[in-house]
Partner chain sequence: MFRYWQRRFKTGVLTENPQLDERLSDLRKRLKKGIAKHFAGSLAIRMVDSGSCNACEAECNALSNPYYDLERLGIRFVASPRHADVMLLSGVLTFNMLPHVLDAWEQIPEPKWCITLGDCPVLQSPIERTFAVKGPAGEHLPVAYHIPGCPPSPEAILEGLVGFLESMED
Amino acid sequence: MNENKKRLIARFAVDRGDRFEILTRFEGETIQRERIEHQEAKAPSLMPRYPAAVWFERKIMEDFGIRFEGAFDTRPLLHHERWPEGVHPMRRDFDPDTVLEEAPYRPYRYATVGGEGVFEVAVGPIHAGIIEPGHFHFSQAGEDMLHQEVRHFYKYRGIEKSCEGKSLTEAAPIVARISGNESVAAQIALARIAERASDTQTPTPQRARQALLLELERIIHHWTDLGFIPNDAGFAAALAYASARAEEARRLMAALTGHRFGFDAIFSGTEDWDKATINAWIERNFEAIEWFESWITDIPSLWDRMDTTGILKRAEALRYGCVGVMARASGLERDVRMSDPFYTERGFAAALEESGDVAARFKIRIAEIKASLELMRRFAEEAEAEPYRIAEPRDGAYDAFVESSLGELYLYMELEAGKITRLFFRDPSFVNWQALPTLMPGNIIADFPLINKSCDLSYAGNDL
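Please write out the structure of this chain alone, matching the form predicted on its own.
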């Protein structure tokens, strides 16, 4: 793939009452807008050129009833087998009563591979482990994975619709709870929008507070992954050690914000911070990650499982517009913090690996914990405990990017008379999930949990 090709960030729609409008965001460009008439609700598809457009356009089809000419996949994405046909919940005229009764069952057509000796394996949506609902459909030849299809969206919580008509302050608790993996990151995205909509600038002490909590959230989830990845390779001792470190980090988050997951952390919080406690925790974690790296590096059997397993090739990462650890482990320097002077002026540089396998994603997380700890040390010197206060916003359309623990998070809002008329949230996993099946061929199905965990993709962040 041409590396100079524009990266598709988001594609979504808005019901203007007298028409629809499709909005498309490419990297480095302003939002492109396409007017779509209600009577002729169709538009050219981007699917043939951009694989990541598949889920965006399937979502638009269901949310608004807009058809895409040239689309090669028109199956349902969000609405499952008993969703009423022709009911589009993001239209202005949507009537909630239309979904109170189950519609006739319509089976979903999975993409599969045929051939002699090929069979199918269904995993989920209910899992033996403590994870959210998600379905993985495999075509197998013995133990070898030939093809995988990912199917999620089993809850469909109506978050975008529920935010309509609310003020930024009223929507903040909803945005904070979209996904526990990236609550702080989502709140910061909302704060960035509030900042632009009120033409204000967050003072450095508050900005440092936000950044410190964001890096703490990143460390929590990286420690969690550093435990579960070896555990899925049969090395449970790593899970015990890393889980203890993640628990200590969650207790620090609770002490600083009043909640273990940092819910409402940006817009509320404790009255004062004990910086000595923060700094002591940082120093303990520096020692912990150094010890952990030394310990885990000297276990050859573990690296035999992680090396060359679940490779995301650089070309595939480019094709799908991957972000976060998945992209950086395949040699792509995609990190919102690299374009933020608040980070780069404090010495931040993105960690990169080239091999794109489980081992590379594991190493990236170790490097990022170290980088986040160093950033926290610097932010702690500047931060104050006072939370962000939302000012009166101006009408208009605004968007924001934040580098969450999972990658680049994108939030878009339209405001009218101080109320939200459209909210669109694109979790980093929305694009990364689509690339996940490219990691499977050449591996056995027993390695799927290891590969999947090494990518650490969100279920809730997608299931809006």
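Write the structure block of the form predicted in complex with the partner chain for the protein whose form predicted on its own appears above.
What comes next is one chain alone, with no partners or other molecules.
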């Protein structure tokens, strides 16, 4: 495995009317643009070199009707069994209000493993429990998972298309609702783009406000997982404790923004913040996470389940370009905050673990709550309760990265006369979902929920 191979961040296309353009973003580089003729809509595939290109390119095939030469997987991704054929919604001439009629059922061919005694288990899209819909297809040898395919996009809502023709202000409430557990992050990404498009700089007190809310969102997310992960290993007491802390964090979010998830909070709300309340909450939560850690570390039966379960190998994390908790638990220091002086100047250092198993991801979440609380202490001193006001943007193409509670979130936009002509949103989960099947071989299917939960990926953000 060549460690120096570039990381593929995103690959997507734009319809320019008379031609297509495929845009590819690698880490540390500017966007590469390939021109594709409408008549002869095909491009060389990156799939053989970059496994994460598989979903990016399958999405482009359906969004635009572009073909990829050398692509080994051309099955439909977003367009499920009843989609009418030949409909490419991201083309310019496609009307977003089109009412699509169901076409005759075309079965989807799952990637499976054959062999004597091997059987398949299909799970979802509707799961047992209060979870988002998605499909997992397992090839089993008894209890052992030989192979898994993740099939998603049940929640495909056509959000990229619906943002076209809107101003940044009009699109903001939609962007805030792409994925509820990373709403603040998505809003901040939009604010960064608005900032670049108007040549302005957000003053420090306002950035500190945004950053404080972002860390609070992360804390809510991690507390939720710290309860659900042990719960999936049969240890319900942790859920009772951690879900109460998540609830308190949500109530702080509501006190600061008027909304329990901080929807629309980056762009609205003017009330003064009561810093004493924030600080008292931070100290209580510090005490809580330290107590939780000392308590949970002492439960051997729980660690028995978490240790060596669902390992994401460092080499696989590199190959797929994983981000967020999944990457950091496998020894890769991938965190947008590490390349932002606003964080590093305030003493931020990303948490890292090496073993890549459920236990490592669990420990990362504990460490990150502490780190986020430290950051919140600093931001609370500097923040002013002043929302961000979107200024008149210049035409152009802009992008932004934000470290959401799930990892690196990437937002790209093109603006013309104050309106969005193309919006591309790559959720951190879009990459991580593709790497998830590599965690399964060597594990039993009963551990799948535990492994899946330890990664806690977004379906809504992925499907869009």
